[in-house]
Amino acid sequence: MSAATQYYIATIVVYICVNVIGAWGLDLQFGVTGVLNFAFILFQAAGAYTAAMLSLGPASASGGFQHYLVGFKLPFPLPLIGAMLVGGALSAVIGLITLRRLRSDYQAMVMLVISVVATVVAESVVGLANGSAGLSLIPNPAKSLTGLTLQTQNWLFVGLCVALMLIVGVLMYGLVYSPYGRVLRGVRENEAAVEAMGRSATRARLQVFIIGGALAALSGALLAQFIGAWAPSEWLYPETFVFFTAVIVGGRGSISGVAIGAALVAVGIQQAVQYMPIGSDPTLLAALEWIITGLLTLIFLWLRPQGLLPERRRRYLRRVKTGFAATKLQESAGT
């Protein structure tokens, strides 16, 4: 197999770990809590921007053409766990101003208005981020693995990704499908009647928001150090929707749905786009990948809207009834 083969293949197993952990981030939210958090990017682009100014070093030392607010030079995974506290202290603060005194459709437009600005002050503020042009040269761990062919490296960077996404999917499963997930979906389903049954819905609504805010910043480290660079043009608010189309296609509430879904919607459809006969005009086809994501958006919705793979419902009237059932047999045996 030839390297750049190897390379294409390790890109593509890449993209899709990372947005496979995005997405379960999202489903958390979105689609076991039903918390519309149309601000989701945002917290992907904080834990890129954090990973790289915690591994790049210091503004200073790299020859004064990129300005960043602070820069430390951390080995691995100290950048991965900065990213992730960031990514979750973020949700935390802004969870806290919009979960707690707006309904959800207000939630979901204050979180829009939110990423729109977060982009624009980004760009703005070239001491921040270093505006628009972003952050380039973010060291990738294993490529600080002397001795080892660039396609190792790769491969190493593969398996950290595969790995983490086994482990961010275990985590998932243990959350959704606990008394604890089943909180979550009852506060998507009947927020009053959780609330009768002395739960905190707007303290689980905050706990999802901050998990799947550190989950989406971990995926966005990822991201960062893979490709080397984060600019402000790689998290503009439409990208969030690409996650909510993966969410949708794969399945609300379902673990192994959106993990689908968002190998299918962000990564299947970009390739497949790339192979039509349409030419090779990148502006084309970047008005391809988003005409055919809005369509599989709608068709979705209004064709299959319980998505690919969907939640699955655990029954539990049946087992109470089987069970007074046994104890109306065992008093009518004692009498």
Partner chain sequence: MAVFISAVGFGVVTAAILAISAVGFTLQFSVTNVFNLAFGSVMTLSGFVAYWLNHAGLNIWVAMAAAAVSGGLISLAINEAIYTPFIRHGLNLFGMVIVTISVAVIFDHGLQAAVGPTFFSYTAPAGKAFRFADFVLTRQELIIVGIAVLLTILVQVALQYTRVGKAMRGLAINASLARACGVPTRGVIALAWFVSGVLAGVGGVALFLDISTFTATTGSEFLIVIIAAAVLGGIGSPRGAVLGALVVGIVTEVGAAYWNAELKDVLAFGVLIAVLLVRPQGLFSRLATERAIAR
Contents of the next structure:
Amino acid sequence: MSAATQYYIATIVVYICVNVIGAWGLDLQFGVTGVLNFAFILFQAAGAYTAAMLSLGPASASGGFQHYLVGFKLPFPLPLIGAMLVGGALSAVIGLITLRRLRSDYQAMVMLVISVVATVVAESVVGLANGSAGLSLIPNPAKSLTGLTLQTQNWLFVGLCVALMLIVGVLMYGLVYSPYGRVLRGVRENEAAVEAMGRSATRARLQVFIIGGALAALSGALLAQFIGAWAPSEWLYPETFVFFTAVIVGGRGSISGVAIGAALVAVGIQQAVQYMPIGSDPTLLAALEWIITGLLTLIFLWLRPQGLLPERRRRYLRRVKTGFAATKLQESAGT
Amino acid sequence: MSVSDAGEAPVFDSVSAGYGGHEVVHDVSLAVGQGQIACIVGPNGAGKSTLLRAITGDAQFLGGRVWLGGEEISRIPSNRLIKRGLAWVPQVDDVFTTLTVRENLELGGFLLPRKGVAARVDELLDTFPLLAGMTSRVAGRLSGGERKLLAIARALMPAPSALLLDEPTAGLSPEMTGLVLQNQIPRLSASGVAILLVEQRALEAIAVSSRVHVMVSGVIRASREAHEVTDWDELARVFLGEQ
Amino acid sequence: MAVFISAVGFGVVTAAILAISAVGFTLQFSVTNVFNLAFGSVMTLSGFVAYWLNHAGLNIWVAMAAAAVSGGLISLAINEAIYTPFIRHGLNLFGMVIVTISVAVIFDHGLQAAVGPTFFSYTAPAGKAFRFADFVLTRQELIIVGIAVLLTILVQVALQYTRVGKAMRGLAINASLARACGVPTRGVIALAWFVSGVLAGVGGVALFLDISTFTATTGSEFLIVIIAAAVLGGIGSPRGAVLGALVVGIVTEVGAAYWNAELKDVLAFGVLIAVLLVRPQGLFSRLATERAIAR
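Given the form predicted alone, corresponding form predicted together with the partner chain:
Now the full complex is given, and it begins with the chain already shown.
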């Protein structure tokens, strides 16, 4: 296999892993619990910037050609862990402001506004993260291992991403199919019932907001380390919509479904347009990607709102439904 | 039951209704004479309100027919019912809370000729003097009783031939209940409006009605002329579901 | 002081553009409860209609009128062809938000694919400058402010005093009861979408005139500020939207004059978030739960 092909495959695998991890974070919030986080991309960006600043070293060290808030040179895996902590902490702050006080339709609007404000701030305050030029030369942890070929280093990073994706996947299954996961679905389906059981729906929302934010940050950190650069143009607010499409196409609340959705939407569409006979004008290709993403969302919401691989309903529930259908009828007659 | 006999008044012919395909009300037939009050009483959850809500499009109409003034009105869109002379007052959300009292009445007269609206508002303010002093107050700030009177006045704006009232005294103080049930509603029927009244307070409702229907579990268990209902023990037994 | 006054002058122009758009956004939202994130795309599309007419030789104000009509028609068409079918299909309100984003994305990028990523501008002279103390406004800016005042008053008067306006307010607060009064709800909803689109069209052309260059995504980028103004005033209240637009417009321009021009929007959003934390229902909406077109 030529080096170029190897690099191409490695890139695709990394992008899939990164997007799957991110989409799971949003799935936990939007798919499982029903929280509409329109600022999702902000948390991915927070992770990317944090990982960069925790591995770049002091800004002055590289000749001061780029400016940023703080710089440390920490060994793997500390930048990734730091990114998740910052993503979670930022989620906690924003979640405390929006989820606790505001009505749910206002929450969505305010998240959107926060996402836009964050981009404007990052672009204009150069000292924060080098303004609209963004950070570059972000170290890739695999490349600090000496004595290996460039290709081996690349594959090592691919291995890291796949391993992290698998770990996150196992944790997702554990979380979503636990009794706690049932509470989360309860918040989505019937908040009053959850509250009646003595659980706080707001607290549950805040918790998934934080966990999802940490996962978004992890995906951002890996992406920044792989590309080696991160700028505000990577995380404009419409990018959040790509993750929503991934969750809707894959199947809200379904872990394997969302993984497929993320691979298809975030990577598949972009690859597909490359092979379309429309030339190579980057603007046209990007526009086409967006149009396909939008159309795909509408088509799935209309024809298959449950997604490609729908969320599993526990089997006994179905039995209860049919077996007690008559009782149910009478109950509704009683109201 | 013959349609032509009923004149202007509404006739229900084996009506079934419910929610989401589940039948809650089964095969109900009844008629309200012009200028009369018929009441449907029954225990909580018997389906009384569902019957009314099926006519007004807030519940599913699952079978049967409803006639008004010799025309079938069962399946016409709810915003055309008032053109056929049918008005109603829902149990909750019965006024436009952010509009003033006058605006509520004006909106009630949406289908009246433009020139006639102001005069008709004045007529109704004469009928409901309590409202006359508060025409510019926002409806959401009225007391429960004032609000219910406004809701009834709003429904009467286009001078309907029939009026459906869904538990008009729910949540009202005893004095307001008295004013609405013993004073306003009989006066309306005296003016020729056919009134179908769904009530939780059975005894008070029967006292002002000409005909009483007892509904239990979605079925009319008994229908009597109101003055015949003297045997309270029988009524209690029907209420409890014993035939 | 001179800096402050001239900043307020700019702020009034920004507020005027914001007010036209925010009233359109909030009016439609209060009647239909659809949080229409494609509103910015309607602004852009009608802005381009005006651009093509303007470059075909039409006067910019005539082009603006044409943009208003086409904005109304586009808005109506989106509702009839996409939103209403999805609502009938049983999609909930949050699902509808995703639908409106999809529509915005498709429209913006479809337009971008058609016109390319370049910058466009109208050929319209700014006109003579008028001086009021330290306030300097061009003739063009004065006309925009005049149109904004006229349109917002027109909407307010129509809602307050006309039969269909009252029906619209009634429908916003209690659709079932509006039907009981005989209000043809479908028609009134269609009218709300049309009026909202007309205001989007006028707002779009006014915005593009004010910022002088625009692209296929300018309307959607500006939408966030419009939403900020509408939410600040109390979403669903046209009067609130006007006041919200004034606060946002003046705060951003004064902020730009004294602090940092690039961060002026941040200041407006900061005000928005601070206000929402104190008054979650917005500044001017008195009834938090029973919003709708309050007064």
